[in-house]
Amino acid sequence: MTGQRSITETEKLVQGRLGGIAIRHEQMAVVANIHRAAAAVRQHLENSVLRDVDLTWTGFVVLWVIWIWGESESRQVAEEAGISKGTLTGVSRTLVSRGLIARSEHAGDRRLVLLGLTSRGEELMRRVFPDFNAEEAFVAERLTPEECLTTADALRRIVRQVEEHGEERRLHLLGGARPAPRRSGRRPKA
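Show me the structure of that chain alone, the form predicted together with another copy of the chain.
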């Protein structure tokens, strides 16, 4: 820890706006920077490696999951890729149309859909992944490998916290009331 503990410009302004109500500025700082970093990294990759091979970020992530884990059930791919199953339906449709993945039925359970790479998809990943990883290294250039690992670990703890206690927390916040309806989304037929 090399200092940098002082309240930043932004935090002073926030304090001013709130008129003395205490805020947790360290936690505010991580959350804000997680999103800045995510956007910056994603944009860099979309505009370099992925643009060249005409893949979106999400498309790449889905391919990657299937590549690494082999032919898998839809729900697992969505879970691992961090997108909803509804989103996966659209993304996988695109990838199928481009000949990168193929759908097949599950023998025992006819509700399930299996997604696997085609040989074209496999070739693509073998070619693109090293370039992708080189850009990951580029964006993390100012961090030592050790710092990468400690940072990754800290982020993983945030993910776990939300995964393990998020729902419970949201229910607690509502205090028995039912959640506000979402602005967008499908409506009941009746």
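Given the form predicted together with another copy of the chain above, what does the protein look like in the form predicted on its own?
Nothing else is written out below except the one chain.
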């Protein structure tokens, strides 16, 4: 990648800049490299596989979520894809216009929108995913199968940490803890 610093060069510069500051360097290196790896992998997959089928990363992820989970309420699709409902609206319009997904009303609540793959969307995912997976294998080629499993497990633990404790941490950092739930209609004693 011309014009970009290598990971090693960047880490040396960071260490030089922040070496005297009391921070957790190892944890910073993990998070920084998660970000760099995710960006590099995303760019590689967009350029090597998704561009050929005229899909963006986000469009592919939305198709993947619906392919794996089946027809789902739009709010759940957005959450699983890690995008806002507003972003999903634009992406789903594009995918609907291409005939890859269909929108329908929820039978029990007409305010809710369900998203499902069309036969054309199903065919696309079955055709594209083997190529996508081949590039996943290319990306992880320098890792042994055991290292792949260890890395995947470590990343799952990071995700669980944020999912299970992130909101509590955010509230703590904002200076307020979440109030304990009230168990009855009575006011708490002062």
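Small disclaimer: the values here were computed from a predicted structure and weren't measured. In this text, the rigid core denotes the largest set of C-alpha atoms whose superposition between the two forms falls within 1.5 Å. Numbering follows the first chain given and starts at 1.
- After superposition on the rigid core, the Cα atom of Ile21 is displaced by 3.5 Å between these two forms.
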